[in-house]
Partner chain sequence: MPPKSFETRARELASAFAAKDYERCSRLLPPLKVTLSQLNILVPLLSSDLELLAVARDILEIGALTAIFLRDDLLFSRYIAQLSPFYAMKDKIQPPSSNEKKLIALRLLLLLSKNDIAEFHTELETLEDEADKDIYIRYPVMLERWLMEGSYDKVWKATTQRSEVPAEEFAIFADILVDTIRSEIATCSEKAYPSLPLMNAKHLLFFTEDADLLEFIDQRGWSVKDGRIYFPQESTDPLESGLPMENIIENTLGYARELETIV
Amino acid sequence: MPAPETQEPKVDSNEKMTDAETVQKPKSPEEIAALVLNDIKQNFGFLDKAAVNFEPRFSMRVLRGLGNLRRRLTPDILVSTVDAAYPSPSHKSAALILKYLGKEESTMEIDESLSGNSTPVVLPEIDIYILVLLQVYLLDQGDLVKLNSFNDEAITILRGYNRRTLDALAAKMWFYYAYGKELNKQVVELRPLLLAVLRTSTLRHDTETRAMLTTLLLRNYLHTQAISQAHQLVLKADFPESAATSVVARYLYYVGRIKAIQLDYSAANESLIGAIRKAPQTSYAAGFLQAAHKLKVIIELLMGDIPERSWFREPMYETALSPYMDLVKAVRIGEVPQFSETIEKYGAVFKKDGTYMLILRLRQNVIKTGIRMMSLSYSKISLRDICIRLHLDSEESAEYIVAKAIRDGVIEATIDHEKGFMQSKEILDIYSTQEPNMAFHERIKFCISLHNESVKAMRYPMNQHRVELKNVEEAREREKELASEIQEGDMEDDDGDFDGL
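What is the structure of this single chain, taken in the form predicted together with the partner chain?
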């Protein structure tokens, strides 16, 4: 076996290994494979613990490592995994996986009666985990046809189980199943199945799967623009808030989109803020964060606020959000022709993002901003001038538009119809109204709810504090011993100890 070029001690943390791989000549494929296999076997241990102790944290940990693993999977590694995990290649899942890897053994006979539904030796968690690994592998290969047929069979295996410890893994499997179908454009047919499984998982109090399925259904409906159905789902199906934060983040994003379409901008804004906060803030979530930010920008514009410029400068968002930056500029200036130009220019981008229709609604915001600026800068301005500056079509329209703006509370002014001008009112001292009180109230409410939620989210591992107490006592005993030893040592001859100095 060829020895690696430099004798680096084998490190066990994943990041260091990839560094080591790139810095020197890559290790031989067998060694890389062995390392990955070790990781997978470690995960088996975790899953085992999860099943025995009913602790979902271990399954979550395994799933977190999924992203890292998927980049290093090869067919050979998968085959050795199958060998390691399943007692015989005739086990149903093992046979399935080998078939899809194209490594069917010719002497294999799938004897259903022999192997039974699942031999008691193979843990269902491990079974499903390996199936998920294969799903991810097929997806990365881009082999959609294979992926879909594999998915169908894998899901049948999954539905045969009914164990709560499988929740997190099952949710992942459903995600890839639905994603595969979506890429294959079989979106509408998916719905009855998803609804049925949602019902089952609700009956079984399967929070992870329930959350994931609700989110998948929402995505499905939004994909085909069935907004009212999505809205009904949000109203009727309770979303379990205790699910994994990534799923909650996605759910909040979809809810935000639905509400934005239905003109409920403040609620949509709240949902999106929640989504952005719950999403992981690393670069792995870049796609999601960009999409969420795009939507947030639009909603802020629709509510009449201008989003902060500092966001657009962050490296993660700069390129993705640059069309939106131009849009914000156009709205801020308040000129309709420039706004129409920006829409023309970036029309394709907006349509792809699904925000085009929302942006069209911004037209009135542009006009309102224009009027507001007029009212603030001029104490008295003729309607004709307004008409010219805002590029409106006629003086009549200008008059009506200004009247409506006054009614909506955008500006404080009066119109003198005969003389044909608009006169701004005196600026009201805002501190004499209820405004500051209400603003304070909102902020206080928010801080209090944040505090309460953090307290609720704190978790203490069960019985761990007793172990800690024991440790603390042991530590104290050790210290006592140490102290007494030092004391005794003092009484001996010191000089010999300080020779080294």
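Shown: the form predicted together with the partner chain; wanted: the form predicted on its own:
Only one chain is given; partner chains and other molecules are left out.
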């Protein structure tokens, strides 16, 4: 017998519409502004904890939420923030912020208890944080002239402080200051100030600012193609290993670019691997990861390797790495005409990415790849055929290129100069060579470095050893008291026995 049909309970359509409206009802601008202002006030509490407990992780937590907060900033929210943080509009920072927001005649409520001769006291961490909020707001608005003028005055306020709890916020302000100068085409004029502040931060043991300024100087030098000065900075400036992970990733990327220009491809590849691994693997860092992968593709090709195809299939990199995919195809098969066509087709893209000059070096690699493919396909081939297949100028050029490939270890072959042909040798077993040993060594080296970095990144509570020492001393005192009590108890027991006798 067929199973009886079950009837679903009927729901009123009006109830469905009401539930949908309550779920999809958008929030009003006033509600959104109240939520943003509440988040900012919550960040004030974190900054207060960072200053009181001398714990930088609270400041880093506030800065991590800056990317999500900056999209919701409005002039009214910033004015409300100033009203909540500063007790008087006459405060230097409050007046500066209201000036650049066009709200000089603000409706701030002045606390009468603070009026008169008393000076309003605002926590420096909160003061600098609000200035950073206005920095990112002006940057997002695209008002570069106003941003440049505000940055100059904000940096003057920052340099008046000398607190280690401000290090993370100061580094962030210097980043937006340098970026604003770069957008205003004032890269060269910025360099002396960055060098002076780098010296000051080194003397003050300001780790975060020192790391950020070193990275900004490397970017500044690379922007003007001052490679030798950038290399000298890398050699002489001690980059702090305890800096923020994102700053370390940016520093490694710039070092990798410098090493690549100086033909040190192995060191450049190691730096870029570290930069990609340390960078945040989120959509916020998509631009950085794309730039790092573009440079890594070129460096691997210059080293004679072929990048993994999985890179080009990931959604985050698929569109950005499309021109480089065609370049890899041309290098992999050793086709010089296809390589030239790819450069001509995507030349503007490569120049914009800053990889054009490195790509021009790949022509010799394309030729070497073509020779390697021929040595694997033919046991004997004439130099004339090599010249025709690789579109070289003459047989002498082909002979020179083949000889250089043999010397570099690209192919295992010999050249018969009298008869004009290349004789390939038999392919040896790769496990009889040193290549597996070298690959195994690289893996061990990576595991050891990862372990060392993990140990350095461990966080320990401050002054924990003092608490432990205090606990040990208290335990010893308790043991002494317990021993004395036991001894006194034994004596009382003995006296009792004698009394009984």
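Residue numbers count along the first chain shown, from 1. From a predicted model like this one, the values you see are computed outputs, not experimental measurements. Throughout, rigid core stands for the largest set of C-alpha atoms superposing within 1.5 Å between the two forms.
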**OP:** Once the core is aligned, please say if the CA of residue 42 is shifted by at least 2 angstroms between these two forms.
**Re:** no
Original post:
Does the C-alpha of residue 64 move 2 Å or more between these two forms once the rigid core is lined up?
Top reply: no
